Each structure stands twice: as C-alpha cells, then as structure tokens.
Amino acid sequence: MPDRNELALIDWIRQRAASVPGLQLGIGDDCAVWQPGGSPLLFTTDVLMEDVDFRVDETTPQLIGRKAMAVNLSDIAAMAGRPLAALVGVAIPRSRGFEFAKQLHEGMQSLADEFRVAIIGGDTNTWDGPLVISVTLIGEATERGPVRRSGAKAGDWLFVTGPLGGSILGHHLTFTPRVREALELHQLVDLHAMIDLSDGLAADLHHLLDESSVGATLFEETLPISEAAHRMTDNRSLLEHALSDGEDFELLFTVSPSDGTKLLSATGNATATRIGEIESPLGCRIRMADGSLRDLSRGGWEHSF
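Just the structure of that chain by itself now, the form predicted on its own.
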C-alpha cells in the first residue's frame, strides 16, 4: 500500500503543480521563491489547528495568535529572508466570543510589530467547530539570495542555532523566530543549506538531506539539550527528546569547514553549535558518545491520514 501521510500528499501535489513566469522555487522547501521583478519574494503559509498545534484551555489566545505568526516567521528565517507582510485567516468557535478574537489578534500583532510585518488583510469566520488559524507570510530575499534546503555539500559542517527538546513544556508557544540570527549568519558566512526545526531534528535533517542528495553523521556529544528536556518525565532519554520532540524552531544549516571555523569564533546573535558533518554516502547516522555509529531514522512529527 502506498504511503498515506503528509509527505506523500505533498509529493503528489508537487508532481502536479504548475509553474508561473518568475517562479524560482515551488513546493518542497520552507518558502516558495518568486521574482516578478527586483528582489525575489518569499511566500509561506501554515495552518494551525486546535488540539493539534495548541490546546485552547491550556494557554491564552494571545500566545496562540503569537505562535501562528511565529511559525511563519521561522520559515522566512530558514531562507535568510526579510519578512514584509501577512494575510491572516481564522475560523473562530462562536462559543469563544468577540473578546477572545481580539486577544488572538493582539498576539499576532505583537510579534508582527516586533519584526516590522504589516498585517495587510485576510478573512475572519465564526463556526461551531474548533479554532483554526492560517497565516500567509510574504518576505523578500536579501542581495545574497534565498538559502535553500538543497545546497548541502559533502564535507560541510552541520550547525544548529540553539538547544533542542522539551518544547511541549512551553517553548512551542513562546519561541522567538530566528529571523535576526539568520540574517546575521547570511552576512557572516556562505550558508549552503538551511531548514527550521519544526518537525524534530531527525525528521528535518532528513528533509534537508533528501533535497541535497547527501548523507550526514550527527555527533551525540555536541547536541545541545534544552533545560526543558531535562524536566520531561515520560521516561524517554534526553537524546530522544533532542532528536524527535519537534517545534524547537531553531535553524539547522550547513557551511564549509573554513566558514564553520569562522562561525565558532563569532560573537553576537550568529553563534551556533556544530552537531555533525555532511557526507557523500546517503543516509543518516549518529556517532554515539562511546564512538559507535547508529543509523538514525526520520522520527519526529508527521500528519497522517
């Protein structure tokens, strides 16, 4: 039986998608890239759903709205772009009321203001179903161009911008998208490939490797583990949390060894941790602290049908 999951559906749609003049990159990366004239434009959208991406009774409408904007800003960051404007669509349960809707928007607006994003339109509906939010974000590439998932090269060093694991304890609602860090990195070094960690390190690394047609080895000893992962009580190891929890929204990227050395001595927002190396043989492995090698499966989160 063929796969019946999110990735299989995306691949099916990708094979049938039409192109338009000026479209440099369509389905398959963190953003689409379109250049009708001037700087290439970046387009991304995410749909967040109650009881999948958040639980209304366990948080505030402001944090839900903030997350809806933040996950899209993270996609723009993953291509080292500048965010510009957003369109917002919401389906709000009638039972939540008008004040809830206002607070939801306040959460989105607060982060939009922080990153100088104009909310320029959208659509608001009420219904008897759960809360659903869709944000479409438009950005632009810098003069160095957008960073894709497909540029990793054998010999590259693999970096991550921050600690991993345990996001369910609050980080998935309060994280700051790495827009500033990505722009600083783009100026400092030649970014070969980059992706934001939404589905989990193991899953998103495989996405990058698939697009670049390379393999990788991770280093267990250097994986940065979040403080929240240490507080998890589900009997899974810290390594499992770092690899598979998802919604860390850090940036995973590759650079040449010379740029990697430069980055390790950098100060400021662009600091990052080296966690592995890109290799020619396909597949993904992890070098354990005792020196042994293990195959690393995709893991992480995926929507299934």
Contents of the next structure:
Protein chains: 2
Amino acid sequence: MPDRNELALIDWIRQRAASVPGLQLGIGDDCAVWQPGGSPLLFTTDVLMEDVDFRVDETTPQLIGRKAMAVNLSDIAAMAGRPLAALVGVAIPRSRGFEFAKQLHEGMQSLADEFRVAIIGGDTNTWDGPLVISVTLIGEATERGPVRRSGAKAGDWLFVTGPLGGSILGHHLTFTPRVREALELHQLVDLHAMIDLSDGLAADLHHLLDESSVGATLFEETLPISEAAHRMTDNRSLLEHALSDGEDFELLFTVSPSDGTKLLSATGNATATRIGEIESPLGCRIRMADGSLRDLSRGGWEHSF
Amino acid sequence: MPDRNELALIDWIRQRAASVPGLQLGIGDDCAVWQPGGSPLLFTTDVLMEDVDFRVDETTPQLIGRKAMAVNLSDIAAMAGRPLAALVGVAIPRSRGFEFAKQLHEGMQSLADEFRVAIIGGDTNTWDGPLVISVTLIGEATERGPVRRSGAKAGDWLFVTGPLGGSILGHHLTFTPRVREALELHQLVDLHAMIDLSDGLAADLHHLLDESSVGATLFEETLPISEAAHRMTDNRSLLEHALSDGEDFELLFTVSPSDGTKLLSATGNATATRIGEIESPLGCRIRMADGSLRDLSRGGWEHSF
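What would you give as the form predicted in complex with another copy of the chain, now that the form predicted on its own is on the page?
Then the entire complex follows, led off by the chain already shown.
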C-alpha cells in the first residue's frame, strides 16, 4: 500500500501532467486511456540505475530525471518520430525524501514539456534500495515512416549530427535529444538508416551495419571531436574517445550520395558532418589521416598495431 | 555499453517474442513500431522491487517474472480491456547470472503467451544493485469502453471476484489476473466502476468511492475469506485480513441492482460475490453480522471500539 508521501507525490505529479490529443484518461485510474491518431506508433523503454547511469551525489535530481526522459527521446529521434506520451516508473530511496522526488520529477516534466510529451501514467515507489527510473516513451512515425537501422546501402554516405567523446564530463546529463534535427533531416532527404549513439560510435555503427548487412569505412580526418574529449585526462587519444566513449546521443545516419550532396549544400556542416561511407564488404574500417586503413572493432579499434 | 551476457540475453528474448497484429518492428531497433487497431488504448506500468514485492531467496525467478507481468495484466483487467503488448525493463543483479535472467524472462513470457501479449520491446541491464523489474503493458478497450473507477452510483451493488486475505502466503505470486472474467462480466452487464485489489479491499474501495464521489456499506456476512487468510498466524482476525491484506488481485466492481440480479442468476456466486452497496452518504461503513454498523478506514477499520 502506498504511503502518505507516495500518495502526495502522485497527486502532485497528476496536477502537473500535460495532455496529448486523444487522451481520454490520464494519471489516476488503473490505466491511462488514449486514442492515438492513425499513424504507426513508436515504443521505447529505458531503465536508468544509480551509480550506473548517474551518481546522485555528483549531480542534481532534476538532471537525473531529465536524463531519464532524454535517453528515451533520443530513441524516438533515432527513428525520426514525434514523441507523444510517457509512462514513468520510479523506485526512490526512502532516505532521499519528498523534495528530492519532486525535483526528480520536475527534471522529467520540464523536458517532457519542451518536447510536448504528456506523462499519462506511472508507478511511484519509495524503498530502501538505490534510485531506479524507468521511462516508457510513445511516439508516432511521420508520414515518411520510421527510419530503421536496417536500411543502409552500399555507396551511402555516413553522417553524424554532432561532436563525439567525453560525454562523461557532463554531456550525458545535459544533452538535447536530436528530435527536431531528425524531423528536419527526414523532411529534407531520404534517411536510409539511423541510430542514436549511446554505446559509442564504433559499437553503434556495428549495430547499424549488422542490421543492414553492409560494411563501412570511417574517415578519421572528418570525425567531429567534442571539446569535452579534449578535456579528458586519461591516456587514450582523441580518436579513441570519439570512437569508444558512450552516451554522445548524437544521430548516426546514412543517405544516398545525391541526398548527401543536397544535405551539405542546404545546411553546410551545421546539421550533420559526413564521416564515412557504406560499402558492400562486411566489417568496419577507418581510413587514417595518413591514408592507411585499420580495422575497427565494436569497442573502438583493434589494438593490434 | 551492454556486456556480452546482456547481448546474449537480448538475442534470446528476441527469438522468443511473439507478435501482435499490426506490429511492424519488434525488439532490435531503437523503438518498436506498431500500428494498433482503431480502439482506444490502455496503458499501465508497474515497477517491482526486490524485498518489497518479492524475496528472491523465497521463490523462483519464474514466479518473480510472472508476477511482474501479472500485476500489469490485473490493471488492464480492472478496465475490462484486452491486453496486447508489453515492454519490459529489468535491472538484474550481476551475481545472479545468465540462467537466473532467462528464468525470470521465461516467467514473464509464459504468462504473456497465456494472455496473447507480445513483448515488443525492453531494456535489459545487469548491475550490482538489487533486482528491479518494470513492465509497461498496453491493451485496448472493448467496444463497450473502458471501465473506470469513477462510475459508481448510489444504489449500485458491490461485487468482488474472489476470496480475500492472506495473499502473502503465495497468492501474490501465483494469482491469475482476472482478464477473462472482466471481459465476460463486461459482456453480461453494464459495469459502472471497477478497480483491482492491490492495496487491500478497504483501501481500494476508498479509491473507487473517492473517484466516484459516493459512499458504501460492506456486508461482513458475505465477504469471501480466502483459505490462506485462515492459515495466517498473526493475531489479526479473518475480517481484518480480508479488509487490509494487499495483493488479492481480485476485481471490485459495481453494477445496478437489476444487473446485479442478472449476474447472480446467470452465474450464481461462481464469478463474483455481492459484498455491499453503494450509497449517497460519503465514507465507508461495514455492517457486522450482529447488525451493528462500523466506520471503515482506508487501512481496515478504525480501532476505536
């Protein structure tokens, strides 16, 4: 049975929740009731765990809540969808108190508001364990359809929407999910395949290649490196950070060469940077600045040289 | 970045996942893509936490997974909906290993199969914390519409679908969610209001009364008491167990007197037992076997006599 604080928190969340067209019943009954429009719906869920995805003592509850919403928005962006509605499950350490729980929810709600996402349901719990947040996000595909990981074709140009590496220094909490950029790109060109970068460029590129049954070559010279990667003080190179650091939450996508040309002439490098090419031979390579080719594994590259 | 075990587990789950009409893309991309039929959709989410909702060492991973699916099915049942699809987020203690994670998922999948629910997405993680499972379940309303908590009217008869109390002895892990019963009832009579019993009869009845702005009197004599309540060895009475123990996962509902008569003549007590009456005066009372009336609080009754 929920305790007094849980009920107070649920009431507070219920008052703040925005609506979505077709919502017949939001928070407060056994289920939410929602009649979406006729488009195919997109569903994604992510679980964030204390000391894995964030450290409570090194950030604010608002930023933790924000991240829980943002990583799901990034998945909707990765299919060039429009986010619509969310369900939020939380297990909050009892010791953190009511204010902490409110601030956590405020972080989620503010990003939800920014992207016009209605929080239509949830499950709010306190316990003696660590903080866990689970968000399920529902979006809709545009009339151009959802962009899958599996549509890359040999000859496609490979693009990324922003600089990579060093996310651990703060970007993983403060990034803006590329929802708007994805919708703009989807209007402008025919996106063949797309994925958001959560596991790191090398790993996520492999996912995209696996699903598309193609290979790729990356161009070292054009890989955009984040300012944060320069501030990393371990002994790995900038390139290694760009290839292997996770949680960039930029979009990696492929388009035909003619659409690639169109994209660059329309927006320059403002929206996306060309970082490689899709090829028939399976596997993944990187063309270094000196012209040499190296094999690229999921974890970054093979340390065999 | 997911480790090898997580990826192996996701592959294994992906192979086992069933489909649902209109599913264009299941597990394996950034989002699931699903075009549901034209009915209003029902959404619910529940988070289950180790040592709060189950004890790992006192049960099996299958039963824990089963419960995570079952409590959500019970919420769909409470609106007389048809369950369709689920997303499953888990945070599994690393120490439990791969077999544990598979068995956990098998418990979820087998109940999903029984109720023809497709697992269309999820997020599978291992960590050093306790076990947490979050399930989001999507259903659809029937042509008669979803049954809310808010539709009870003065004069309605109050019914419950099964015996109450003592769930902690095992029922909370093994109960069958009343999805089929709810659909049958919804066909037979006009269900005015319904809720599933998770917090305990007294607490959940108060939720229903609050949302409907009515009151009620329960009849002590007809309250069905579970066999498990008889086996409880604390010093509380059978009645207290029936009123206060949580997680019965039976349905509590109200219908007009004429529909109540129709229901009893059609099914006897096989489907549901009449346990009280809805009244205009707010608040909740219980008519004891000796004819006396007592006030009933959310927690059970007022210990003021």
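What we label the rigid core is the largest C-alpha set whose atoms superpose within 1.5 Å from one form to the other. Bear in mind the structure is a predicted one, so any value in this text is a computation, not a measurement. Numbering follows the first chain given and starts at 1.
- Once both forms are fitted on their rigid core, the CA atom of G26 lies 2 Å or more apart between these two forms.
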